[in-house]
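What follows is a single chain, given as structure tokens, in the form predicted alone.
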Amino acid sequence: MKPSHIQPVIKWTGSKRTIAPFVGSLIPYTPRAFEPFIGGGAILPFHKAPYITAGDVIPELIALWVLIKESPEEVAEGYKERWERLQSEGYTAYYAIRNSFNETRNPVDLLFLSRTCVNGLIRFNSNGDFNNSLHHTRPGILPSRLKQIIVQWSGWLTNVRFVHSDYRHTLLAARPGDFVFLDPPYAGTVGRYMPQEFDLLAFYAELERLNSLGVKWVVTLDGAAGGRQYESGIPDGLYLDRMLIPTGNSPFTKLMGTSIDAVYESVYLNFQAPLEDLADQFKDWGQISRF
């Protein structure tokens, strides 16, 4: 099955699933690849390297990815148990499982919550506890269907090593000729994903370090939603190419009931994107703007 037909296994805020085929087409063949902000892993199946390292600062997320890779049947059965409990007990089961996750940090609880919370928005409060509500009008994906997806993803992850660490620590292993895909969390929308603020200046310094090593990278940053611009941009001199790509509508403004905002992602590369070679493949993506 082609990567573009892979369904998401973990619902995660800021997922790049809608633009994954396009971003994947930009990824070069390299000996090793790194994803230090793994999130929902939408880009993982598109890597062309035989060795991949994926990391994140959320330990429960990394634990869930490891379980999907190594024990897919266990994950599928755990989701089924929680889903059936929700159907039989109603909304109270969701909040009991949410409380359980906040106490135990069980990774399968996190999977269930990501699949049944409002609009799939992953949100943590200032104490680091998951605090999104149940999506009452959606029962969650059927366990039989999710099991197929979990097993499929398990096969895609055989050459992926997962690490729980800060992105800079994950990238200490990067060497000349490697490739890195970076999707830092909410560069312009602090606090919706994790309570701490993301330091863009430190991030830019890391990009400069990767450039000095001869490591190729692609970065996606919040571009715009509605009339709002979310980031000032990576400093000139750090990148060689930039595009603005439509990703759909914002689930956050939909949740808040304020508006339905079209969202655009800024994509930066420290090498020249082969857009001319991809023109036929992505001819329907007429809204892509190159800077």
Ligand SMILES: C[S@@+](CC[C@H](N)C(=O)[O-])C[C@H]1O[C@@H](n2cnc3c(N)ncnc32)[C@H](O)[C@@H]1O
The other form holds:
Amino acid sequence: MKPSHIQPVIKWTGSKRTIAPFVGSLIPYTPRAFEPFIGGGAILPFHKAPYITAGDVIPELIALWVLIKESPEEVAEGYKERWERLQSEGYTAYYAIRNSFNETRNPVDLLFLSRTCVNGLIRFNSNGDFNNSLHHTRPGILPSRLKQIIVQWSGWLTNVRFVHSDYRHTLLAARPGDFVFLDPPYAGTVGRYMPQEFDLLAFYAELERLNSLGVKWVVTLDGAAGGRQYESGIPDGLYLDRMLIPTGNSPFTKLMGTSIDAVYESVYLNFQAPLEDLADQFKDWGQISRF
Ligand SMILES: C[S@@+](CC[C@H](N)C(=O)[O-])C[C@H]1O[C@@H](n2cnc3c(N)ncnc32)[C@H](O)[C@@H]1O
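Moving from the form predicted alone, what structure would you give for the form predicted together with this ligand?
Starting with the chain above, the whole complex follows.
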């Protein structure tokens, strides 16, 4: 995979796109890598292992990844049909496709919705139905442009195995010497992907298990958005290094029409980050700091 000039193929809430080059540079060479909270896969092209396992609890998302990997032309054609329908029929087409997705769970519908909904926010209600509205002022990416991106990603995904699974189940296959990148849903965002709160204590227990197994990991957690603190942090003793890095502005704050906060991501590692080696490469990122 060539991680330079990467365009997202699936736009996903909580994407690590803006910090992907930095996080990617922390990833070590290992025989196998795991990414059990894959979402929109912003870090995926930066893995350095020849075998990668990617998982998520949203079945339609995993179905979409598999389709992009195995049938990129079909995905591109499916997006084109839906996009052309939106241009000719207007907003009713969006809501018809949204209804269709909620009934049939067609993964290409999900791709279309993610590309045309308000601020690209993936949102499900308590019934598991996609409920974000059409972004009226944006037409959605041109089908010819998205096709190029889909075909490029398909080529990158040849060594990736996708699993629809809870992260702990995905990680049962991890062995000593493997690497895991973990980007769990944020505390305080119930209902964004799942109706129930993400269990941070169970997550910390899993990190402890990976430590005892001799598996290297990098975790990103929403560190601080403006004055709000979403996470209390990974308990001392579980990690060896941690830092705060700026990510840009919060799409949720934008959506709610409040003032736009600067968002920082906390990055934790169970090994020492090669920050000094990276200083030159990331010299413009002045705010990266250990904390
Ligand atoms: C912050 S997003 C990951 C974003 C991703 N790194 C990117 O760049 O697009 C978190 C993801 O975890 C998934 N998720 C939530 N709970 C999960 C669980 N228990 N096991 C596996 N995946 C889960 C959500 O569906 C969501 O896609």
